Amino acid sequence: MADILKERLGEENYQKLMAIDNPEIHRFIAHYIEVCEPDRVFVCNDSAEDVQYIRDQAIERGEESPLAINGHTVHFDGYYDQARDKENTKFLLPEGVDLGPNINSIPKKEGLEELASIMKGIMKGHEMFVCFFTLGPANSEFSIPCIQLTDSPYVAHSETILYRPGYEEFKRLGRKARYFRFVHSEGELINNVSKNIDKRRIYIDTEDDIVYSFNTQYGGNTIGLKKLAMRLAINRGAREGWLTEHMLIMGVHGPDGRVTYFTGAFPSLCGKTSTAMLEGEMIIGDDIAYLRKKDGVVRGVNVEKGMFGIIMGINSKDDPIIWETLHRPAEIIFSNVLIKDGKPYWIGMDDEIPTEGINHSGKWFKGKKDKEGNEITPSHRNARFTVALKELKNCDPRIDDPEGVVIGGIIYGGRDSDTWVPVEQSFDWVHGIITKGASLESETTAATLGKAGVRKFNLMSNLDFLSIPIGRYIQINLDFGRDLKKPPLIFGVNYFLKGKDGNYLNAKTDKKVWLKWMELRVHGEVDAIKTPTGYIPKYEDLKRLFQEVLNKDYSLDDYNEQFKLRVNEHLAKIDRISEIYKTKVFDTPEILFKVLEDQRQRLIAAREKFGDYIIPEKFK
């Protein structure tokens, strides 16, 4: 193993892992380098040299491209690596192991077999960059450790802005390190993109802690440290007693100048980095958390110090915050919009864009087809930027806090057209887990996914991520609110509540209200209406708090319509979740279809009281 080193890394680059005293992180990276043979292997110690080699080889070997701003450059992936693929993304499954039949999986033996004969000399006429990274802040016990192995150093540089370094973490841990392995190529390249996409396969191994990604470039195939560790994480913390969350984190600003910190789960478009990102409001992570009990209370760290987002719709009346900054001198890389004269543009932004210019499909103009004859969008859907937190005004300080910060809130919201009321606190922690987490649903748009109103299941918006069966999953949540002397409340909110004739009932910037309507409640200082569903806000405070925060007026017809309890679609509702749970989860937890039948038969009582739409005032 010392020879196979010595011999490849070249004597500057063998001292830099050899500072490192673990033999067992030794051997795993010699073998990747005798299997995957790369031409050459760069050890990154998190200097500044160190990494500003990376970002200058990003740009020489042609993945990314200087833009007009200084620090700003552009990625483009392949035509059809455009998105996380699901289909290839597979659990690696030891003999007698089923996670059920929700989670993808391949026998263990069959996928390595599989990846020996893609691994074998992948990296030929490449450069292997071996980089170390912590996901949570260093020297904390919320984080994790992490080795990265990729021939892409537009991988390494995307990781080097969203993960904190790692590398004296590793020096100081030495032989006690329990760490996350990641091993990535984006194998053969024609004009700077992964050719062999049929045999892009992103597999992972909780048993031995590792991910394998290949013949793919894009982030969420390809970046180990995002949602590829965020499975390995559930897994473990399955095992020791914490959670791994698709969890935003953010601290909402009371009286007296009052920061109390709130968790939320959103699937996609429904309102989640809108959520983060609220002006006058903190942001801590925009997507991942890991949280733990802690002296009887719910701590929790953003594991990832930037953000790796969707800039689709990013506009300055929005979006001001991320706008500015993407306007401005910083290292930033966008990935897959359209560039004109050394600027970028992308679909929803506020400048006019130009007719033509260079995107993902190479030379584009408008009306441009692909083979399928499908017409070629300017920017992708799901195009990207890249960025530190701590480039935005709103980035919280205590974002590298190794203690974490107190969750004093849980929020789970969907996009949801006639049920939901637009904010509601559950009873206590089961029926908020319950009704809100493990029933969040969203309903589809017509603009990015096809048919609209089709409702998909995505309970606490982790469903693509787990690497334990459903029904557990719910019940280690459940059972970390017990021994909880401040538990945090769980509330559910829903941005995209419509009125009779097809529109929103609330303006995007109302959500501010909700915010802090939560916060008081986290601190018990506004009363609240007790529904069959939940607690609702008092007219009184919400007309107080919609003059306070946006100077606006706030009809008690407004309030009626937004915060009328829907009995019928509630029901409905829980027929569907309850059929899921029954029919497609094996290991669902009893109390599940207790809690959801409570809930029943209070909306029948209450219907049978006051009809099928029932006004605040009802329950009062």
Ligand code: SPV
Second form
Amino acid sequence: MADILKERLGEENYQKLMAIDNPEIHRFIAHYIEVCEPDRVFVCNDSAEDVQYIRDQAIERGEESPLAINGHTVHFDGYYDQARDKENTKFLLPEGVDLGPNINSIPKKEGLEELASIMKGIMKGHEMFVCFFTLGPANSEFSIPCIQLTDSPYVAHSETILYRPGYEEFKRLGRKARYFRFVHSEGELINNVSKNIDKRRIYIDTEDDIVYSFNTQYGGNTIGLKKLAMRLAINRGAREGWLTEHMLIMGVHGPDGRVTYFTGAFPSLCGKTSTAMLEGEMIIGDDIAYLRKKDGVVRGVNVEKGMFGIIMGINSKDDPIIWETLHRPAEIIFSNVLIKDGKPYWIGMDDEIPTEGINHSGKWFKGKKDKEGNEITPSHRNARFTVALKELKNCDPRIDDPEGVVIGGIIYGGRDSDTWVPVEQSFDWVHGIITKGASLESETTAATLGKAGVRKFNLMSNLDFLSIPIGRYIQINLDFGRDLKKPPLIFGVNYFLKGKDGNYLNAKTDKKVWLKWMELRVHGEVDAIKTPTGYIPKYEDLKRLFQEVLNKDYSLDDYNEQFKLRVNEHLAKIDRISEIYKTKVFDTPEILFKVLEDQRQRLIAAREKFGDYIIPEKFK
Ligand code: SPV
Ligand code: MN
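Can I get the form predicted together with sulfopyruvate (SPV) as well, since the one above is the form predicted alone?
Below is the whole assembly, all chains and molecules, this chain first.
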């Protein structure tokens, strides 16, 4: 093995690798060099020169091109490689393991055979980058060291922006490291994008803590430490009693300089980023959190240090902080936007979009159609920007705290035109996990595939990433809240409630008020009204907060319209959710049915007394 490594790495890279005292890691790398047959291998030791080498290669190989502003580059993924490939993302199942029908899987032996044929010689003509990172801050109980092998300098570059360096961590841990491994190849390229999309495979092996990703470039399929690691971490956490959640982490300012931390899970296009980025508050993370219990409280860290954010709709008015960052010199990768004269354009920005340029379809002009006859938008709806969180003015200095931050509240939010009120606190942990997290749904929008307005079940916004059966995942969440001195309060939010005329009942900025109310609730500083579905704000508190926070007059009519209990809509939701857990989930914890049934009975009793729509006053 030492021979192969010496010969294929060259002296300098060999020495960098050998500084990590772990023969198992050396064997792993030697194996994939032999199998994938890259022309060259580069080992990144996280020095400024090594990281610069990766950036330079991304440009030299044509996977990124520099833009007019210093530090900005653009990357394009193939036209048919613009999102996570759910169909070809599978768990490799050892014999005797069953994840249930909701989770895509393939018998391990069969999957590995398929991969073996795909990966043979797949890196020919390419350079393999060997990179070390950590998920979570350095020197932290939370953190997991990771090794990424990739032949895409774009993927390696993205990871240097999104994750903390890990080379020194691996040197320190040596043979003690318990690490995740990612093997990625973009495969043969045509015009710098993956050619063999039909052989795109993302296979996850939770038994051996390794994920394979082939013939794709899109970040959600390739950036190992993002959604691929998330599946491994959910599985590891399930065995060890901690949680991996698809959650933002943010600090909300309370009275007298107090900061209270919240996590939040929202399916895509439900306001996750805009919540994390709320002006005046502080962001720790926008996508993935690890949560652990310590001394009777829940603590959380951001697994990442950067953001792979959706760029569609980013404009100076709604997203002033991101907008500012995207327009000044900083290390930023724009992906799948429109480029004209070295400037990126995207749907929903302030500027007028040119009628021609270069985008993910190549040379683009307004009206251009794809093979299927669909008009090609100037930027893809899933176009993204990759930037370090420290480039954002609202980045919380505690982002790298190895202890994490104490979590005061957990927020679940979906896109819901007619059921949930804008903000509501659950009765307790179990009620919150079941009626908010495990009941989370989101309505499709014009921006998603398929018909708009269809409700999609997505518990904890984590459905796509579960590496354990759904029922077990819920049970682990329920258990996590036990024996805590101060469990985080659980809230449901809904920014998308509509009136009879079809218009939204709330302004985008109203979420700031809901957060301030939740912050006060965490500290027991405002009262609430107990309804059949949870605790809701009192009118006088919201009136005061709207005045203080937004300088807006909040009318009693608006309050009643927004916070009335919609009994039949709630009952229909309980029917939908119970049906899913009864028929589609084989290991639903019994308590889930009981909690939903109790809620149904409370709703029916309220309807008998007060009718179908009940204003909050009735519950006082
Ligand atoms: C998401 O889709 O939830 C993302 C982007 O954060 S991806 O990396 O594609 O998962
Ligand atoms: Mn995400």
